[in-house]
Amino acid sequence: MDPVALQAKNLTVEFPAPEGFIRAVDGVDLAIKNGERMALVGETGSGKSVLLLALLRLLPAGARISGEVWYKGKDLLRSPNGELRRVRGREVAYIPQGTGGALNPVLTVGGQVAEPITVHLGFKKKPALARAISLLDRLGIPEASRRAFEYPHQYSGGMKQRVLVAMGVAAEAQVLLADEPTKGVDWQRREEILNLFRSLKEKTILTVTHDLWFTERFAQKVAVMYAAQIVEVALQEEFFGRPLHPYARALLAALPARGLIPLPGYAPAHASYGEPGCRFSKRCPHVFGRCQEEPPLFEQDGHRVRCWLYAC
């Protein structure tokens, strides 16, 4: 059995713009092992969610994707549509973020959670609905047996997010791609989502998140994304205990428990990504002459880090 569940190689995503194409994901190499839990962190606009969508070719038709995405010996970027449809949901499931845009407003919540159970697992309607209600109850939906027959507009934003999580795990996919699973939920419900994800011990989970509280308690490995590139990959305890990249250090320093020190400046504009140099250099306290060249990912004591400080 291949120890790697899902692997992106030189994955690049570009979108059309008035000035040509702009890059949202730039040459990403990332692998997640079978049974591993990985969190992809970074500020808004860094390309995290686009990367997640690209793995299953869920981007708009105008997007230009290159590179490779390997799953069970097949490159998903070059797989026929029919084969990809069999993989999506049943083997690799995507859990979207947001407060319900992925939910159909004219179908009941319970029916939508039950749908992947009937489509992918072959359940009849009634047992599928019973399973859906059990999932909703497990995720903290109050009076789930009654509220399963309500519609998305009758749910709060946080409740809709929990419904999206339920839909993602309903068909028992082995690989889960979760985009901001705790977004918009309160502290108690966030704990419930954390416990649910922890209970999926045999699953391979890649989650995009801004939630470093969730990351520290859930992930085994952390990847950091900045300006469309992966800048650090480390084991969870190494990332929180000894981050290497200056941007990773700044992310942790901004946490209230670590001093609430804001990171000055802004990420570079997408149109500037083709320019030479480190993309973090204008915000970096350690910038020096070599930062005028773009650094590769270096190996450093089990870390991968994109910074010239670790070139030796």
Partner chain sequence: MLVEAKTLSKTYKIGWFKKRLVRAIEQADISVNKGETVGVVGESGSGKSTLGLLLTGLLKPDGGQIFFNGEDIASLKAGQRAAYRRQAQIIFQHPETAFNPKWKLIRSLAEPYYLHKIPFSEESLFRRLAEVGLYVEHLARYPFQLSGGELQRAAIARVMVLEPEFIVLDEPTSMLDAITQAQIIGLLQEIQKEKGVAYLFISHDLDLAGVFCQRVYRLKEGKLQLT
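Form predicted alone done, so how does the form predicted together with its partner chain look?
There are no partners or other molecules in what follows, just the one chain.
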């Protein structure tokens, strides 16, 4: 089997804006291996959610996308729509953020989980519902056979997140792309969601998250995004113990338990992305002459970093 499950190559996404196009994702190269659990972290607005959507071509109309997304020997960006629809849900599932309108308020929870089972696995309604109920039960919904007939508003935030995961795994997708599974949930729920994601043992999982507590406990590998680019990719213990990119170091130093030290300044405006130089240079404590050119992604023992400090 190909050790790489999903791979983006030079992936770029642009949105129309009054001042021209803005580049939300810029030349991203990222590979996730079979069975790997990866977290994609970074500043809000850095393009994490857009990247996740782009992998399955789920972007809103008007978005311009270029590059390649390889999955099982095919470039999903160039696959016919029918083919892509089969991959989505059946093989690679997108799990949206739990807050907001990810679930349909007028359909029962059980009905929503059963839907991908009928669509992708060809089950009839009743057996699909039975399967949905057993899935909800396995994912820790109490009294699942009764609660499957309830509506989303009767579920708590943590339970809704479970339902979204259930929908994602319902058609037995092996690759899961989850956006901010712990966003807006409190401490106890966060622990539940962590355990839930850890229980999905044999799956390949890429989660976008701003939650470093979750990342530390869940991920084997961490990718960091800044201003639409990947700036670091490292094993979990490397990232938390020896982060290389000055942005990654600042991110960890900003944790309340590590000092709540704010990094001054803000991410650059999209309009400035075309300017030469490192996009972090206006905020970087280590900036030097070379940083006027844009750094490439350097690699040292599998630890990748976009910073001139590591040019050998």
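In this text, rigid core is short for the largest set of C-alphas that superpose within 1.5 Å between two forms. All values derive from a computational prediction rather than experimental measurement. Residue numbers count along the first chain shown, from 1.
Compare the position of the CA of residue 129 between the two forms after a rigid core fit and state whether the shift reaches 2 Å.
The answer is yes, as the C-alpha of residue 129 shifts between the two forms by 2 Å or more after core alignment.
Residue 117: CA shift of at least 2 Å between the two forms after core fit?
Passes the 2 Å threshold, so yes.
Residue 153: after superposing the rigid core, is there a C-alpha shift of 2 Å or more between the two forms?
Yes.
I need the CA movement of residue 144 between the two forms once the rigid core is aligned, reported in Å.
Displacement of the alpha carbon, after core fit: 4.8 Å.
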